[in-house]
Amino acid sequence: MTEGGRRINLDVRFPTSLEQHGSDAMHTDPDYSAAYVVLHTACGLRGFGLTFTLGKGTEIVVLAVEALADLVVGKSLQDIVKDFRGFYRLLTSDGQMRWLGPEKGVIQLATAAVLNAVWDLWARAEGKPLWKLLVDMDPEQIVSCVDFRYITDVLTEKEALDILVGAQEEDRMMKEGYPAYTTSCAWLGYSDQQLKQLCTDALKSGWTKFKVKVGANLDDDIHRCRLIRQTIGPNNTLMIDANQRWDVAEAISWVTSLSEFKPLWIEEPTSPDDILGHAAISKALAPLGIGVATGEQCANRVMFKQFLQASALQFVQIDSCRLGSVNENLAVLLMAHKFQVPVCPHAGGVGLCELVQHLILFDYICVSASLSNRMCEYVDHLHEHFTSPVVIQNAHYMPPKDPGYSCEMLESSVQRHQYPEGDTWKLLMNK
């Protein structure tokens, strides 16, 4: 990112729709994809970033990244990290580009890809995994990376400093890891036989928390939830996820019909923008002991502020891409702690497990210091395409040790899956 540096922005897609991986009630044929950014510096150090997409439209995000490039190329890493809040605002507050958001949609996806790459570059420059870079920072330095504009009515810089604590129980994370739940067993397009086999295999591998996709057909949901509950037993944890399929009243009625299976939460029951709708659903389901979770497609920290103020969530789900990368997530982690709502990150997509593990480790070590009702999503897809793939042991995320943000892809994987000229897509298009 110094003068003479160059950038590479790529459209990388994996044909996961062929086997129904990632399928849910709203996204029936996703091809897990990424707008992939590589930042080059004059000294030879590189930073890697990505933002997750579902196939079509990835090329639009790549173009948006290109539109932001002039704000990045030519800057030094040292100047950026000295005023990371200013750099964040530079990307999100351009007088013309912000009209396309602001801080929402394609422009936010593009911003996240760039910011992810900068954080990766910074961690590599320090020779640390990103979570360790954050843990080792002074509270003042962490707070200086957060843009508090629009959220000071619920979280001030002073309150943030009071929340942040010195590193706690880092050794526990290194030994035990962070608890995870799996979504890989119950995509909506999977057959009954596949569901039962995957759940049985997961139980043998130590998994005790399972998420099931619902929302397309109530009778089918009842059948699938019964099958999975019978397979995993009465004492293991079950969550359900509708991926924004329902209206408010429909969500309440539908989830009430599924309450016999004792789900811990209903995830994304309605529009991700409907704060009052989530609050109504939360209030209606509370007597059934079912919480509401959302956040993977929540637009920004301002939306989260309102969700928390409205008591609309029992579980917060941050996302490492759509939420504007580390800077934005730091704000949400701090607000969630103030409102005493546990954070259970979303990680269903290519590279998201690799990214979000860093954020949740930081949350435990420096913010929440609690594992009560906390877990991080895991999907067992596409990790083989990364140079530092996530490590799961006994259903726990083990802290990454390699420097960076864990989102560098193997060059061979990028070449094969680049759209549309990669060999994988040439073969599929010629069939």
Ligand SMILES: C[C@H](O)[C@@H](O)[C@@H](O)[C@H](O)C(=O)O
Second form
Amino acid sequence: MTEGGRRINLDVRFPTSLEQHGSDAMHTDPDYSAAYVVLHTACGLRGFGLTFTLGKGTEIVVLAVEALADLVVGKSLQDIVKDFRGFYRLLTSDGQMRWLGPEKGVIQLATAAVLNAVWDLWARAEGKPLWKLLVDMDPEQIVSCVDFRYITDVLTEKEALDILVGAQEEDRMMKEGYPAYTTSCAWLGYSDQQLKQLCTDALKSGWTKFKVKVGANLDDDIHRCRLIRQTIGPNNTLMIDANQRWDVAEAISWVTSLSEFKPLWIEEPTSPDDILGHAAISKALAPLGIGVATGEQCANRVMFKQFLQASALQFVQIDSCRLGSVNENLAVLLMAHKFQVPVCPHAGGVGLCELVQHLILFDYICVSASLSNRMCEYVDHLHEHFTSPVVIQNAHYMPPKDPGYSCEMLESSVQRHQYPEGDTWKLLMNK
Ligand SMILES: C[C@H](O)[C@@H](O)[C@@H](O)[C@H](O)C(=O)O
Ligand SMILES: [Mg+2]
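Would you mind giving the form predicted in complex with this ligand, to go alongside the form predicted on its own above?
Every chain and every other molecule in the complex is listed next, the one we just looked at coming first.
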């Protein structure tokens, strides 16, 4: 990898807060943003990677990426992928930098951005979309990308190999795609009128599964859930998402008050680190038929391991930019399979839909072979800034065909949205 004398790590921000896109009970004004990484090889190939942020502080992630750059620049792609587990360890276990995490917080977001770019580069070098690169790998090679440190008490390499049965129903995915649900109809800052209109339009386009933001005000939640349930009807699926707003007892009583609207899950009811709290909530809500979903702020495989061990979640929400890239997502997919807990990836952010679709296709084809209680999140924002945007047909993700990990943004979009020097921000600041 070379640095080529120019900046390769960028702070790119979109002013989504202006229209309340992405708003929830804890993040009331997100500007969907990314620390964006471009790797250059000596032979002229480029790999693109990103990690998702909400605006302020993205510059800190960019600095963390720069701190990791020394571990990447000067290495060849072949050297990295020949011992990908070793390279993952190098990035996450540097004797000085690991003090900043380890494997969590800003440094982990930066690790994800860098490794996402490496995976993108690898898939491009092979001329395949990332999901296909994974599907075509030997189980041994897949397992060699995973760091099993701290998880061998629940998953050994041998067990992982046994799980990876090899490609199964790839054809089904090519024909039908992977089922999706939408969050874009019901961000917390949207008006009733907007909720109703967006749900009605989504129903017409074939959507049957809807997620609603809750957690700020109970009366308002009852009102919004009623409105949406009435609009989507009794047979479509509803999920609710509190984004960590409550204490444990509060979560149980609040969700009990919303149970008449029959949500499939309550997402992030409390602190993302409170594994036993999630277990208590799961136990209390099970008789109501409501599961607990979490993972978008679960920074590493060890946390997921414990959530699974403690029966603290019924839906695993992997995130392509929170965990340490594909390497660590593979570990979580395999553990979820061992515990027979369905994986429903998180994608509410810029670029997350583009990335995570690759992981869930791999999960279906090589790991789970099941669609029961499984779906991938979709949000309808900012896809126009990517060179290979997601393709949704009849509420399904259609498998990407272009080589890479779908991380590349249009150069014009990057330029316009760079913070603070891009035109979009200059204009907003001068208002
Ligand atoms: C701030 C973001 O939009 C979150 O609200 C979003 O990721 C959300 O939790 C989701 O599940 O999509
Ligand atoms: Mg969420």
